[in-house]
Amino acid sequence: MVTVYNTSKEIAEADPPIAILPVGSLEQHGEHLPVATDWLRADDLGQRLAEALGNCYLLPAIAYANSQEHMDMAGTITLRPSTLALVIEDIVLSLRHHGIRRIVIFTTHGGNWVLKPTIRDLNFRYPDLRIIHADGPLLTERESMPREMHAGKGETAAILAIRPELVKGRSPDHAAPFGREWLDYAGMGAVTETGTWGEPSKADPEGYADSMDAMVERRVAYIRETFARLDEMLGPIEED
């Protein structure tokens, strides 16, 4: 293992095929934690997965993340997703020109949500990079595999509810051995030729229907609901 406190001569003759990048936050963590918590925690976990795997880059855990929702409290520092991105993108692109092309990303702040998006955006420009995150279901645990996540039994019977005549027949089922997270790996052509991950056989457009109702009942209920609290906490909106 190689970090940011080893020279220059001495990452080069280490040759590490894997970086390690933990990403944090700095943001409020009620009255007894550090606005550091996730900082340090990514710290933490980065230094112990690295000393795990052995030969790779251990970078330093990014402090500075999205952090929007707790701008209303003291101490909290926030990057817009598009800037956290763009820095991503950036130290990805930075371990790429010095041959490192195998990169796990990780974080601990759940609101850093544009890592996803990001890790697979690059992944689909820079075919010679395999960026991963650093969890997910071990291929020999199929059971935890999710068996509906494009074309399957739900989006079938949508359609077949909503626009019957547009259906044509039925792809096979196909049960992919991969985690959801392996679309930000390889895509969904890697995943499944025809396309379909799921169970379009079992498609139900009388379920489909009667679900549908019951979630638009919900989901007006919600909005209102919603809205009102809203404007209890915040005020009203003003009207020009």
Second form
Protein chains: 6
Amino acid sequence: MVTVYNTSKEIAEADPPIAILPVGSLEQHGEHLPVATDWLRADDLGQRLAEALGNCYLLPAIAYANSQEHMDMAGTITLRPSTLALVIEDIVLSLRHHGIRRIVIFTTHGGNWVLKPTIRDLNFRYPDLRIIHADGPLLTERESMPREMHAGKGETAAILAIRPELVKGRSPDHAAPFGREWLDYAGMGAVTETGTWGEPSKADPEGYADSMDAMVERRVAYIRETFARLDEMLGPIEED
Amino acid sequence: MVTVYNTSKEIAEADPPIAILPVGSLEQHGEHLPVATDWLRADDLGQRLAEALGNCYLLPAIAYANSQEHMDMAGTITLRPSTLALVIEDIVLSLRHHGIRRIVIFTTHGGNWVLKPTIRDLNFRYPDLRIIHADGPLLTERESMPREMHAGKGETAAILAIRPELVKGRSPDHAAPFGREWLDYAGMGAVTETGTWGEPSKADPEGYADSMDAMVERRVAYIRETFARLDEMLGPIEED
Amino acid sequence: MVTVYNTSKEIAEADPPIAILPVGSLEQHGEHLPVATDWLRADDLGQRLAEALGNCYLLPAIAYANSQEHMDMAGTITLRPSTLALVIEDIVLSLRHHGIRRIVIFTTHGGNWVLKPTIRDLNFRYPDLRIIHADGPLLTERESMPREMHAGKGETAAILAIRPELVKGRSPDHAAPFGREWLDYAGMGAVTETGTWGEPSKADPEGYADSMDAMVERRVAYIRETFARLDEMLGPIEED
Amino acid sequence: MVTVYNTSKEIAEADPPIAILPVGSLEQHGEHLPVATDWLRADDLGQRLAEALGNCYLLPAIAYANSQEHMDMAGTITLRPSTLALVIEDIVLSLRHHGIRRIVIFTTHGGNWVLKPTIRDLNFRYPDLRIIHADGPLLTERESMPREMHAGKGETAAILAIRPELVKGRSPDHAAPFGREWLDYAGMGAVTETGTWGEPSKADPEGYADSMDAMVERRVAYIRETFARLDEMLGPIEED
Amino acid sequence: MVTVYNTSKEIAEADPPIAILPVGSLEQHGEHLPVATDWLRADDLGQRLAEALGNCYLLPAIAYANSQEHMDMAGTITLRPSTLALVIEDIVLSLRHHGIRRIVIFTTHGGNWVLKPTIRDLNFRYPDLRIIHADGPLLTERESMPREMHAGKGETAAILAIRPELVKGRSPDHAAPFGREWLDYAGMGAVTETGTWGEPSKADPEGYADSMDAMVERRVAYIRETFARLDEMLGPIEED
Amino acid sequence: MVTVYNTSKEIAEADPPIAILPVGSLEQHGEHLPVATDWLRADDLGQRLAEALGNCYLLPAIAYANSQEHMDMAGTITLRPSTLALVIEDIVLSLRHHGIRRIVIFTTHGGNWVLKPTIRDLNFRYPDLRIIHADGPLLTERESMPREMHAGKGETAAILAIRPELVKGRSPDHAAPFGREWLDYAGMGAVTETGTWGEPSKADPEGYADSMDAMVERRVAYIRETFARLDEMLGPIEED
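Right, the form predicted alone is done; let's see the coordinates for the form predicted together with a further copy of the same chain.
First the chain shown before, then all remaining chains and molecules of the complex.
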């Protein structure tokens, strides 16, 4: 394992095939924890992972990330999500320039939502890169894998109900033995045979209307409640 | 409820206080469902929601969204995530120009990851907007709310273990009666008193090292397995 | 002809060599027509064109386009022109990814000005693409072709008048049997021999000053009238 | 009239209420004219216009503009259209900073397509600016004004044919006494009363199908001919 | 002084009027120093400055910056300059959101060229911010201030030689008692009375041609030598 | 030498291996010089350089550049630095399209800071380009070359003081016989053997603390003085 505390020569000699990029944040953490909490945790976890992984290039945790939800409170610093995406891209392309094409990214701040589309976008645009998250279900843990992911019983029922003439038979039921994050790594064509992940054979178009009624009732309640509660919390909207 | 099938005058007269923006996608859906599946479902659900909500402006479902994971298969069309974020922003600003400041966004395509950071970013940059997702736990469903969200027992234990001198007592335990998505709507300052959501009082720094060992062991297994399996699936990396 | 109402497999089997991308808009259409007018017309025309063309991939009409000139009136939704250009680029690159390199774009909304530079830009940057508009004069309709396009009698007269020492003889007169839009498809080098399209031999430098006087008189009248009328319509300028 | 050949103090004292921004290009102009042709002509015309207009700030003609269609031939230099749009925006905002809010833009290079959407976008986003093109029909020349522009007989016939239930009576016929460019300056709400410009009363839905048949036949011929001719000119498509 | 190792509450209570943003880099540093050298030095200097300054918010040194010149050597990570500019802007706007409007930026990596235009751009666009570099001549050190900065003897001689009719007398000689960096902080209008910084009275148009001859001779030698040496070092240019 | 006053054919026949791109500005120049001063000087110098260089393509000086520091005074026009960077990139890529890969850029306006990172960025991203500044020390002028540039005695002393365990011996002292600008042209790997430019052997870690004390004392004085003087000049900060 090498880090930025090594010399360039040491890193060149180690010739690490993998890089680890921890992503932290600088955001308020209650009245008792430092603003640096996620950044410290990202470095700590990165260090532990790298030691266990063996030969890799452990990068320093990114301190400046995307924490707009904490900006009410002093000390929080946030990038816009689009800026964080560019930072990730530039770091990944630097690693690629040095011939490191396997990259592990993780974050200790759950609100860095933009990492997922960024990782998928980079894997798609640079097919010579293999960028993965650091966590997910193991391939042997089939019970943790989603059974219904795409074009399965729910979606088939929906189109049978909405536009039945568009449904052409049923793709075979398929249980892809992967976690959802594999779609970001390898794409649907690599993890399924027909593009279906789920059980079209069990589609129940009759039940669709009922399940939609229940969903709509619930969502309308949620929307009404949410706007009402936001008005209570934030007061009436002040226009510019 | 008004839609783009109404005239401008009808929309002006209805003066809808809320808009609904469904987001679909155009992506392969197995061998039996149309590429338009998510787009059709988004329009169907939007229609149902709008009818139930009453006076609102239902926009047509966005067809062109972010589906890079399905690009292996014919017919899929994808925007880059950054382009989709700009499309959402422009639509939201058009609604704001017309005085509609409450906006409900939902997607039938789970891979439109970029919606979450975009909604949060727009709520933060335009404080006169209230943009929400269409779904989440109701405020009365306390059992579905996350108990540990931020600065609670896990993070407190971590900093106690890593840099104990940085921990200043304990913020009071706090169970915020909200779903996580409220951070994207209102921010942490509005949904907690001290910025803590969880139970710092239960932090166990002694257990931290053990829990980290377990986590690292698992993640290393995951990383090794994932790269190995990707190589099997995709073959060796071909450099440019 | 295949559409997004087909399955991915059907599209793959049809292997369409051409795609059609209709571009609509969502903008007020008087007191009697729906906001969706251009979008509906784009889909209708797309359908008719695709049926007549034979094997092609007909995409759904883009609903969200560039209509800032209608934003005074309720219901209109506009993208910025730069966002629409990115949407077009991403869709075109998705088609290219699938091996479809002949793309026909048309719009039912005249104000989507940004399509022209975008199509030219993409044709220039991706020489393996052939992107065209859906309409223009047929090659047999020589009478509809512009006679003076570039470096012809008007421009030659101008430079003879302004900086005569820079004029090196006369390129041969040339009537390129193309509509102007061919410059966006193939470029000047492909549609002319010398880069001249017009009649340099007829350049009249003596007449230049007179024609400029007339033009200037007219333009000054136009500018004065326009600012005066805008002030009448919009009132005095209110500074921030 | 002041120019960049004046001192700052002279410009401040003149306090010009209007600026003129000529836009040229650097592109091949046949075998006999210089690459600078459009740039020279833009400066020449700008000079003439400014002298005739009186107190104004004449800027130097932009040399670097958007000429991708001439890039086959030596000497041509092009910006991407998106870069040219940013240049225009920055110059306009500099003038606004100095309190000059009436801006006349013109180009001697017809291919600078991006000027139109840029001018409209800036007029929309900065309501305290009045940016106009330098040319168009005078308001007294009613015969040059378009009679059918928006929501008139053609569009009404189309929706009556496609989705008749969406048509709500007829907006009054309206002949807006403006050129089309006024939509970029002032918007539809300012130049019409109902958003209609044309004659809905003359809509002929029965004729729609026939006119569409003719249009489709013609367009299909155009598309086929164009792709065939492009293949002849450019050879088969070479994929990357 | 507070840092990200403080809690949000401590930072709020300190209410620091100034923030310090150190900018490092991750780049090779010979065979004996770590890649982190500039980052370590930035944190060290930041700490020392903050302690001496008193109440301020010391941010962690930016690790990921702009080091393209070291990318030949392993371990170097670089952002593009445009990405670094966005990172700086987002951090500055976060501080502004918290009411901290005095910001000191410094870098230990000389190649972060983009900081200067970024600081000036932000000071210009946000007049309520005061962003400065951490170093420069003290105002009492008149001897270190540049005597000729703008519109002084050299530039006056040049225009007298090139276009003498454009020169309107002489602005009074002026020695602005500031370092050049003040132009980035306050602008020319604030640091001079007439916009002149130098000695127009000493302009020598006769000497202009001679001095230009010398300069041109030297520059041509430099250009020839540089291209020749680059070819020697890098070999012939390989086209794509 | 050819210019834009030549025809395309003349430029093609000259087949110039080098292009010269002068960059001026439009900014106030005291009460006696024109706003165009830097632009005129850039064209004048470009002309002289090109004549002396021989076969090259001299481009017209860029008029619109980055002069935010002069925006207090009438007539100044500025691009944002990021826009100027895009303009440079587009011009460079146009030259590259025509096969001209040796490009000399210079500016007569010292505030065009963004040129340096832009030139370096383009040289890095397009290895088939050789873009240089027009001036610097000649390779024979060793006395003008910086002795300490990177990883030399100062930086070595710093890391010996801060984190001595990270220092791995000493790279050999090295005096690279280049000016600093060579890092933007060729990169550190090409101009040094070990990445060191300076004298690590002379590092004095004991002196580090003293030199830092002096530096900090001075910088704190500078920061305090600068903010105080800015407040005097600009008045108290007015928040939005």
